[in-house]
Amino acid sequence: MPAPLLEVENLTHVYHPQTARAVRALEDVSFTVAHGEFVAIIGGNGSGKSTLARHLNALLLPTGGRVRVDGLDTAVDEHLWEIRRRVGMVFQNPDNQLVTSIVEEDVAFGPENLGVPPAEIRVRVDAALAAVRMSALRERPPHLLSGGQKQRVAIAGILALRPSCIVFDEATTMLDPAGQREVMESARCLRDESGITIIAITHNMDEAATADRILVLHEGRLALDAPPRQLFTEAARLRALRLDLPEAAQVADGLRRRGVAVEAGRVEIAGLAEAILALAGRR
């Protein structure tokens, strides 16, 4: 079996340690992520999601435990830049991630700062813009783009660095529904077409439902780790963790209560259509 891309082992993080302001944000969190996997991380406010995200590319270092990226320990200074090349981050506010006045120049910014030869930069920019369906807007000023388009440019800028993994740290929070769909469709396409590992930190249960696997954080600890269909059969436990079911799972639960045979944990709206029609036919 190939080695995992990400290894999180007994990770603990304390802000302001050994002071009166000490806050324990993560406690003994362990999991692995395989190459090419799409993992969602969910949890209520203050559960430690964003703290965990920042450990995955060494923006934060462990207070206890360790994090490895392709075998590279994030706590080793010599590994820092290679880890950040392999794990890119997309944050909430796209305006904070765009640094130039033209889309293609923004995508080229990262490789230029790494000293990539100009001919190679051109190849990378073209490929990255094509991957997020933004080639036609390559000469557009970023401030004229929609929120979803700006996030796609931010993703392209990371792709130009040739990462193994992209972490979306609540990257759709500030977007309208159309922008949210744009960003998540881009993420899924990158995983399906390029094999890039995707980590989606989100509070949106419908986004989480599209992942291969969901990790649930609660008060800094890993409470659940399961595929969506398995996870969403545990409605009572999720509610105890102050989380709701995604819309499709709520519909499925309602249908089952009406006596309609629907597979437990179903999370696809399209897959519920026949069951809904069957219910309507019985009235």
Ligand code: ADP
The other form holds:
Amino acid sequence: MPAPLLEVENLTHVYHPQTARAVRALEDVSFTVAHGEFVAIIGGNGSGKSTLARHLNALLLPTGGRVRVDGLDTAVDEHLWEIRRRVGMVFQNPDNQLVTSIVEEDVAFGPENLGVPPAEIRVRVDAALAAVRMSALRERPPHLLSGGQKQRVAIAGILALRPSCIVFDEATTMLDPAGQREVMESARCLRDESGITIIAITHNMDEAATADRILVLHEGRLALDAPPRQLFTEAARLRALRLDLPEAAQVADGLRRRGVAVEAGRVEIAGLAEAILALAGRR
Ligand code: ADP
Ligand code: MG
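Counterpart to the form predicted on its own, namely the form predicted in complex with this ligand:
Below is the whole assembly, all chains and molecules, this chain first.
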């Protein structure tokens, strides 16, 4: 077994520790993520998702416990830049992430800052733009792009640093449905074609349903850690955590409670429709 890419061990995070304003945002959270996994993180507002995301690339350091990226402890100063290069973050607001006035310059910005030679930068920028299907718009000013396109440029900027992992912190929340699909398709494609590990923090249950595995945070603790099919059979438990089921799973759950024997944990509409047609004797 190769070592996991991410190792989170008894992670606790307290904001403003030892003051009257202290907030315990994460409490004894432990999990690992293997190279090439696609993991969704869900949980209500304030459950600690963004705090956890920021630990994965050393933007925050543990109050207790430990986080390791490819074996590198985030609390060790000398690892900081290597960890930030290996784990990229895409945030909610696409407008805050683009820094120059031309798409390809934006993608080149990171490697330039790392002192990568110009010929190598060109190769990396071309590959990164191609990977997110943005090559044709390379000379556009970012402010003329759609939200989904801006997020894809932000992803390309991370790819140019040759990362092992990309963390999306609600990166589709501000986008229209087409933009949401574009960004999630880019993420999936990077995982499938380049083996990049994807962590997708999301409110959108249909998006979470496409992950290999879902982590549920509740009041700073890891409440559940399971593949979507298994997780979404636990309708009552999720409701108790104030989380919705994906639409297909809601319908499947409702049918089962009325005695119709559809398979538990259905997470996609197309599969559910097939199952219902089969029950109706139409297939
Ligand atoms: P989520 O992303 O799931 O909404 P967060 O990680 O942003 O949750 O927040 C977890 C808890 O930590 C919340 O109670 C929030 O108010 C608190 N928190 C987040 N950031 C800070 C901060 N910079 N200072 C103090 N408290 C914070
Ligand atoms: Mg958040």
